[in-house]
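Have a look below at one chain only, the form predicted alone, in structure tokens format.
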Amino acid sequence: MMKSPFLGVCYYPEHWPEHRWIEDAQKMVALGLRQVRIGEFSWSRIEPEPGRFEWNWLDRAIETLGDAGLGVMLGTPTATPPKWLIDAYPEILAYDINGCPRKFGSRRHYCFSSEKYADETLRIVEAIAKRYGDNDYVTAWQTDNEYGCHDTVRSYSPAAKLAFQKWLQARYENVNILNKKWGNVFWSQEYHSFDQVDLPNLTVTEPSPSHLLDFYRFSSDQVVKYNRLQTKIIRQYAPNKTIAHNFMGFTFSFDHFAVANDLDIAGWDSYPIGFLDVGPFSAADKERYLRQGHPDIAGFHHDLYRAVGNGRWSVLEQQPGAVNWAPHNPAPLTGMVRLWSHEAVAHGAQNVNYFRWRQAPFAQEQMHAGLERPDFKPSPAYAEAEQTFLDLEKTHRNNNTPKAKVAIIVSYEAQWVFEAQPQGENWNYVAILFEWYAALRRFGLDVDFVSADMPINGYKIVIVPSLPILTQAQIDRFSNSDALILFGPRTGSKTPTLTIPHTLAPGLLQSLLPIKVARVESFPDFHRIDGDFDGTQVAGHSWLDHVESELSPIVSSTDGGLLYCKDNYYYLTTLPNEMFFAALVATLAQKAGVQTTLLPPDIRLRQRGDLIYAFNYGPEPVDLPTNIAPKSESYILGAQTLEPAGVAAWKIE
């Protein structure tokens, strides 16, 4: 049984001569690694021709790795259906939004709605699970690989069209109900049967937002259904083994909570520098954190997937060096691979797997670094992984991640609503989640993410950046909570079929807050809505709800109220700038009795068990504030002065 937290690595034995396997396995163990993740892209080697299985090489690989003392996480190879399968059944392919098939020659080239691919998935997963389900060396399984990567959740194939029509019929039963719920009288969009409903692409102008939202829901449900198909087989043949999936960063095209209901562990693939380069960050942030990644990219996803996995989560791929897939691919600052590893542990990770053991000298990822170079020599990350293992021997106390005092409610459906009807090109739900999370972390606060359907008992402050579709069950949870609850703009603004509530926004929330949104505006980036918050000049941006209410606003502008409050409920009519949100967090924390410490911009804190961790994401040394720094003899790792990429950890006094 492996002690948690532990380190692992991703490995591709099929990429290397067999005589290398035993040497690689021995070096992994000597480095302190305890798990090796294999197999997720190996279909063409397992089944080179239809029905002809080649197991011997995989048998020997698992035995070699296991004999060396490594637990094997075995992936199902369904992210890469082989050429012979595509040639035999081209209907397996997904179609892009322009109606073109996404051809063989890369990966993730299948449609979740293909019934033929579901059959082939059952066949290959059953074959693998039968062979290795009771293998003692195979300690864990991974389904597929990175659902949603390369924009592959939403397919516009003929198979997706038929499946969508069936999904709609099951949801609405009668096409006249669909017409009414979608408002299809508008622009003569009424249907006489479900088989008339097309996919919402290639229309002259924007499709019906209700049509889009249901297509996004359907597409998410297809991922859930497909993943469940695999987990049922694995549980049949490997009933006592852990099942995981490796989710992606900043990917909201399907509901991760729903997928994780069928998993034991939520994994994610952490590439902080790559995500910085492709993310909606300022040029100044991209320059400052060029080799480190933004201070909140990793933490945001650690806390998100901790919630998705109901406390059980891991980093299944950790960036070890320069990647190959971003527009620009700088190498990490010395020490960052160690910092990222400890930060994952601090947020509650059960393990951290580095991607990958050795850089491949061929194919699409030949420029992606590993712990070893292609010439079998150590890369810079090798020594950092070794040091992390030694550090963990010092910091391992217990595995508890305490419940935070602050929670953020996250909704994948909210993202789909705003995709379907943004009403302003710079409204970005995921960016709002991230910015508000980062602002809370700047105050030294640990943060829990909570799905819109989870209890909120025990939290002092609950942040709802925006929840456009509200249910009565959610209102009841808000009503029964003792927390201070902050709602962002557009909350309660839509019905479940993406129409305006008959009482106007914020819909059901009006039972708690006597406000009515009479009209809304969205603005370009350069426009600011100035206001005064207890003597602090603040501003909103991007959006404004114009509210009718008997309540007097706490913060006003010449355009109208920006912040309203009744009892424990607060409502923002705009997106606050940094100063505005900081003043609001300070006010809420003081009222809720939550202690805060405004940290230096590059420092982040996190508690795990009886340890406090501190991380320096900046390019210069930073002294920890004296009000949080412990006595010098209390440090288990580091010291009060954190060098760039520095890590400190101390026991709570």
Contents of the next structure:
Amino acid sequence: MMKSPFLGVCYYPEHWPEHRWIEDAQKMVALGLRQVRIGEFSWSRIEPEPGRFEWNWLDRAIETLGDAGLGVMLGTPTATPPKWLIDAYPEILAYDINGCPRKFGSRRHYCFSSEKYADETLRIVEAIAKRYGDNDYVTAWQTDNEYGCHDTVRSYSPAAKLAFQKWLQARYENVNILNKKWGNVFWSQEYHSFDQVDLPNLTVTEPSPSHLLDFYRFSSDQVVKYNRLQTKIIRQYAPNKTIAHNFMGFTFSFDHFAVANDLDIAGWDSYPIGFLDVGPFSAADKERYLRQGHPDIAGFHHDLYRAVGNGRWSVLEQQPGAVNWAPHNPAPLTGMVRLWSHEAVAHGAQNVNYFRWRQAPFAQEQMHAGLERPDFKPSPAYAEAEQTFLDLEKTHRNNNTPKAKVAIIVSYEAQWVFEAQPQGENWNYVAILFEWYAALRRFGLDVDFVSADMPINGYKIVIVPSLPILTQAQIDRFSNSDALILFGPRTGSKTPTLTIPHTLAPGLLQSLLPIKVARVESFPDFHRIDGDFDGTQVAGHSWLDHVESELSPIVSSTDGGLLYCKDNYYYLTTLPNEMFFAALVATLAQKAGVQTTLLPPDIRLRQRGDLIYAFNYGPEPVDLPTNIAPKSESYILGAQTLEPAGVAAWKIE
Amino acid sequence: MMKSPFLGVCYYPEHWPEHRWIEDAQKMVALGLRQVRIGEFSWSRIEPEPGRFEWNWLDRAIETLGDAGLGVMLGTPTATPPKWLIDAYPEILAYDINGCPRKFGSRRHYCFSSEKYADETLRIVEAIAKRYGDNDYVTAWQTDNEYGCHDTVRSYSPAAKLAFQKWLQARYENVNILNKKWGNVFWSQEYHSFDQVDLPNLTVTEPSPSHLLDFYRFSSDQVVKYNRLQTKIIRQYAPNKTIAHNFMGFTFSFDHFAVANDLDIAGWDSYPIGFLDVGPFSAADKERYLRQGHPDIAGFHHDLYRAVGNGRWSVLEQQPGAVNWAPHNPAPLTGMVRLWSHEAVAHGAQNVNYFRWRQAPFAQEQMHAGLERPDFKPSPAYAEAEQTFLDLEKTHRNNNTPKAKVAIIVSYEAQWVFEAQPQGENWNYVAILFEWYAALRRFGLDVDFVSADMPINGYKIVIVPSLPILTQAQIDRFSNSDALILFGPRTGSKTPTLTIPHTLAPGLLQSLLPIKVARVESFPDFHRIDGDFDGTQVAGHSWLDHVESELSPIVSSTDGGLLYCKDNYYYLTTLPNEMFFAALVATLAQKAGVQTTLLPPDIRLRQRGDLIYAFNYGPEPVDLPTNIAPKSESYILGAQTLEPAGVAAWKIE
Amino acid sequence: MMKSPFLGVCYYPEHWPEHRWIEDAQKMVALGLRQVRIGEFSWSRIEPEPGRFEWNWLDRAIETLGDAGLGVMLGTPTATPPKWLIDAYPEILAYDINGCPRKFGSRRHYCFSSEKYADETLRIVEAIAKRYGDNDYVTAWQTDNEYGCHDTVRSYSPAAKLAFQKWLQARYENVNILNKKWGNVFWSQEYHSFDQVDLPNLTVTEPSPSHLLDFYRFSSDQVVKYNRLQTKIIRQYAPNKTIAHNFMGFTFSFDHFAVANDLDIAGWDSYPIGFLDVGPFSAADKERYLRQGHPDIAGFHHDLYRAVGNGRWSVLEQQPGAVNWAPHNPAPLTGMVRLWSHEAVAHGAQNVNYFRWRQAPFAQEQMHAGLERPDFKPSPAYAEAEQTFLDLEKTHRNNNTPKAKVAIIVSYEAQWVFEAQPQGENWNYVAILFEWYAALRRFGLDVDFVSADMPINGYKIVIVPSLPILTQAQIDRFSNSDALILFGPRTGSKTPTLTIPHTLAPGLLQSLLPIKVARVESFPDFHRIDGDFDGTQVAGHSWLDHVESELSPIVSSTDGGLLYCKDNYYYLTTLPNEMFFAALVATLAQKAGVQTTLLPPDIRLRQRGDLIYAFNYGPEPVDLPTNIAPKSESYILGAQTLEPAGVAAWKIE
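So the form predicted alone is up there; where is the form predicted together with a further copy of the same chain?
And the full complex, kicking off with our chain again.
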């Protein structure tokens, strides 16, 4: 197993004439690439007809690539069941929220709850794993492709309905318990049996939030179960090989921690420019970072997937140029592909795979750039990948990502709770997470994400942006921690079945903080909740928890207290504006003895091993401030002046 | 029967442990409440299985509440048919406009045209009415709950199609008459038989407006018929009890007058803050009245439902805090719950029921505030209700709402006409009604609404904001009236089957006003039609009737005449802006000898009995102007300075 | 056959009592009308029951109209199959993109792929053609009505699926060829047989662009085939009569050139004010031209349909007042109906039919103005039509539309390519065409449109706004031309099956221009690509082709070259802003020796025969600039000062 970070590429031998393969492989190696990721959409070529397998082409492709010096990551092709399979078993299809089957003709058209598809998945994965499990060139495996892409986690099919009913039966055992936990006495929603419970779509007005939350949990569990089906077989036939999945950006429809429990590596697919266009960013940011992506998009996900992968993670697809799928598709600023590559390494990536080797001239992704153009010439990213490889010779010995001083608690379930019960339409849990991350990063801090179910030992500051459902185990961890812990609004506001705790919010947290959220308000964007934070004018927006407490608020407003503190615990009742974030970070850091440096807006820092990296996300050159910049002779990469998309790295002095 | 206005509350004994009931009842009475409204969603508890009735819990609940001194308003539970019933007879389900059944899992999932549901309604209502019809504690009944909520009046089910065909047959007798009246020769839309007529959904482009209008009329009639089914049984078993229904705000999808003909009391559910967020209000109003609601929302509906109830009306649900159902859910400004309560009384409400006694910790409405919080502690509204009760001791003797000097003619059918044929997308009949109401109220005027089918005797000014279909009986009433009568644009523009009158608009009105609308225009918002009204710069917008007349317009514009007058009749050709409204009200009032007082923007006045009430909807204190304020010793409530959400009342001097 | 331009009107005798017909006909003739267009929605009156034809009324109507001196244009009634037919054969119905049948109750509810409807079309058209084919009064025929209206070209019905599969089989013969041409190896989309290929709707994410493009081509072909079904029969029974169809504005969902191959005249329906409201125009233009329509809407379509009709074209429906179908419906400024009529003549129309004679008081279009109001009085357009007739006495001798010096290449297929693969959401092919047209017209130039498959001989400047799929025949024509030819971005970027050419874009064009589009970018609206064009500050937006070339760009930007030139060929890499358009037109014209005159913004010029026309689209009077205006005695119509909606015409001096 390679320990140093390395580069790789995604390749589709089935798209190109066989005589190209060896040349491509040699060019990849010459470019410095060490991994090639293949196979994940190739079912119709592996099994062109039911039961007839065509291994020869794949055998030769793997041999050619491996012989050239590349480790092969082999993907299972289950994201694209072929037409003959769908025609034979149309019940495999997922159903949309309107109750319509989602037809063949693109990808991810299967329902996670289809038992027939589980059988077919077993059959195809076993066939592939048997054939290549002990192939030395196949050093890693990928299950399926981008679970959840195109809104595919939640299916409203007959198969999903049956599976949901079974899931509920297993969870509640007795339907009267379900009735009680969900509060089904309300609106006469009581059931006599589990098979009366339908999927929560197409109702006249909103379904019960408990019903929704359990459906979202069920849907997440179906992904976990489906992925485990694959990992079990792969481990059986390829016992010592690494297994990964390529997760996506800003995707919270299933529990990535739970899926990753069955993986060795959490991969993710990094498309910062596309994400900027579709994500919750301001018009000013969309304009300034048009060709770079917001400076925290990549870092946010790197740190998130480092947590998901329990420290082992990779970028399995790295944007190398313009993509095809966003509303608008600008190309990266010159240097950004190299910047993104180094930034991934700086955050601890084991490898970075460019997607894809060569732009395909056909089908849905024909406008998606690759390292090569469709005419076999290098695209601009080619040279940047090459430069990155050369740079890595200087930096790759530094492998450890040190534990950060600050952690953010992240919860997929929290997102489902807020989807099931938004209460204010501008409440966006993922955006809140992102804003906390960005606020900390602006102060030069490295950040770790921590699952709500994991320990928080060793952190000096722990941010809980919001955690609506708390467990006693979590409370115990908070209670045993020396860290400053800040809890955001709506924390502890719900029981596990999405009802209100008997003692009101923040529920179990009341054992640590003597506060009670008597009532809440949500607001349109125009409403500012102005407060004074030790002389700084700050403001909250969109939400307010009205707290009853023996404590006096640290930050007050005419609408109510905005921040409370007892011992090392803080409770924030609203969503902060930029000034409020800055004051919070500065205050916590000072109290925790964590050193901060307010960075220029386009600059981000990150430590790996004994190196500090600096990245310039701006379209203009920036001089590193003197309190950051090392002696000029210390630079391993770059210099004090960071060019647009510039990277610097230096040994910690 | 209680004559004085009194307070009540909505309560769901089935949501709480039985041991709480007596304590709750006693607290209610202590708070000054005299009515408790129960039962309207409890079918699954009353009849948990087909034919098996569970009366004991309800017997005990009624007894407990009644023993404590509360009159019980008992609701029929038909808004929430239980799952076992839907599973047995899925044809009960309503269908949406896309032709999909609206599934079980919330409420109001039944189709008004389902004959099976009519049978089941008869069965359950008879069972309940039999059991409690002569129960002394049950002083009032409510049929179903919020007809029309969640867009449920119009169903596109197979049952609705059959019923619509029968309705058409009864209306037209001969399909050739229908063909002629609808103009079906156009686009070869002629039918040979009534069973060829489909519902007007899913057509390639818009269906015939005559087809739509009749479908909207039919859908309204189905509600009337369904409600009558219930009132008949209740009257049979509970002959001397009051029957009410709780209507909604800004809901015009069925004829409330027709439904109320079978009721004793028109109730409505008052949620001013939620309505502000979803209603047709300006950004400035949404910001200023964030926690109060627009000052005319409550009054508009009070006066409308006073008309609907023929003088007998109540607030059956009064917002007591933040709700759960608007896009954003701020809480009322301190004092608003008391203000709303008094305002309802001032407009003539027989009682005001807070919704609900206690915030439920579960299911869809768990974020909807009550008088109590889920932890059994009082919410802010609790004390306001209590204060209201104490205030009422001083004010409740004044029972009569005097007839206003100004009436607005309101027509549900008008709304359907404009839905069927908008002709300009910013024409909004309900908003036009509301703006007229607000314009009159800004001048300190009390306003009565009058159905288009009711007499207008005794009014000095009658506003007809728009009445597209006129009858001779209406013309006769206008003709015999001494009032100044102002007709808005599009009045008389259509025949009863939504065609253009032979003499063009305003059709029958031409016997009173020598005008002919030669043609019309509709405009985007940016187009202002500037005019001069006796020196005041006014403007119209969105619509213009081009009038041919021997009359000279009183207000002209380069686009055409904006206002015409002959004798006591006025015809307005456009939608007025704020200045135009003010000039119109001032002019009419002066001519009619009606005294007006231009109020500060946040202040509203209302007379009940010999009391004048003043309400401050603003977030700042306001001094009553000296021409309004009585001598300081005259105040029964409040004083000349009205605090935010303040209420004053004084005897007419 | 009449050669001089003449006026006509659309009339629905079936809507009016028979005794009105003769009076109407006489008034038409007195007004100067010479054609009456009838019958196109009258199926339910021609064949009220299956097989029972009612000819008498139509016989009498034609006789009455013809006797009065009117030529009758008779429409086939196939846009409105009657209810009895749909009930007998529901498979006739079209299906929407969600897979739902589009119900009876308006018009155009048939599927072009229904074989049953083809049979029924044959039956009804043959019956009508037999009866009236040799009727002397019936001088012209119209097939169906407004193909494509209400988004009806593409149907997702079972019939369409079958027909699409057959179409594919005929096109590709072998499914493996289809797999290869579409690149179906991508995402395992390979098929084993043509009957596995579904329609490209309801897929999980976007279908293959090749799949979409072929479906769009197929859908267009179905319209062509359907129309030909009708023209064949009509020619059989009415061999010497003119056949037309009334096309629409801004409609590109089928190939109008291909349909028109089977017609004698390309008609179109001109509603400039409605098109302004729904079209891609700026807020400023929507406000300024509220009652006139943008000055280039009518001209754009006149010139387009002159090309479609191979020189023979008409306005078959001319807006005479406010319409009923736009979101807002203002009336034309006084004079606009006359202006539009003359402008059509100036662009070469053979006739102009006002739609409609009289506003119908019933059904869907009751708010659509006519020359008469529903009360049989003239509307404002009546006098304008009359004045136009009188004017035509002075101008009608000038019949030839001279070939323009500038041509724009237009391609319906190009639109489908961009629909199938937009790559940037603000790329709008039709808007790009329109902007080129408007830019040329602002310089006083007459413009011809030319189909991508037609010769370009004789033009001095040829604009190819974008032509993604090039053929060798086109290249040969470009190669043999002396014209200056400007190619816009994305030209030559695709193969016929929507893949990327081996040599990259502009593909075959590389034989004329030594450029290669290495990569592309698309941008949100805010991104400007600033360039310097010989000292003029110009900008591109929304798109950028990055060109590799031995050529130096004529216009550069920091993002890349914006304009390249070799010999007489220009390649533009972006979408120009207004200044860029102006610089391009000025540069090309100067180099080509084409004289230009920058017109005042509201003025348009057009030559017909030896007359120059000038039109004022502004709401204020405009003096013709002295470099345009003739001697004052030369005016045949108007004078140097053009009133609002004014028209001038003078002999070329």
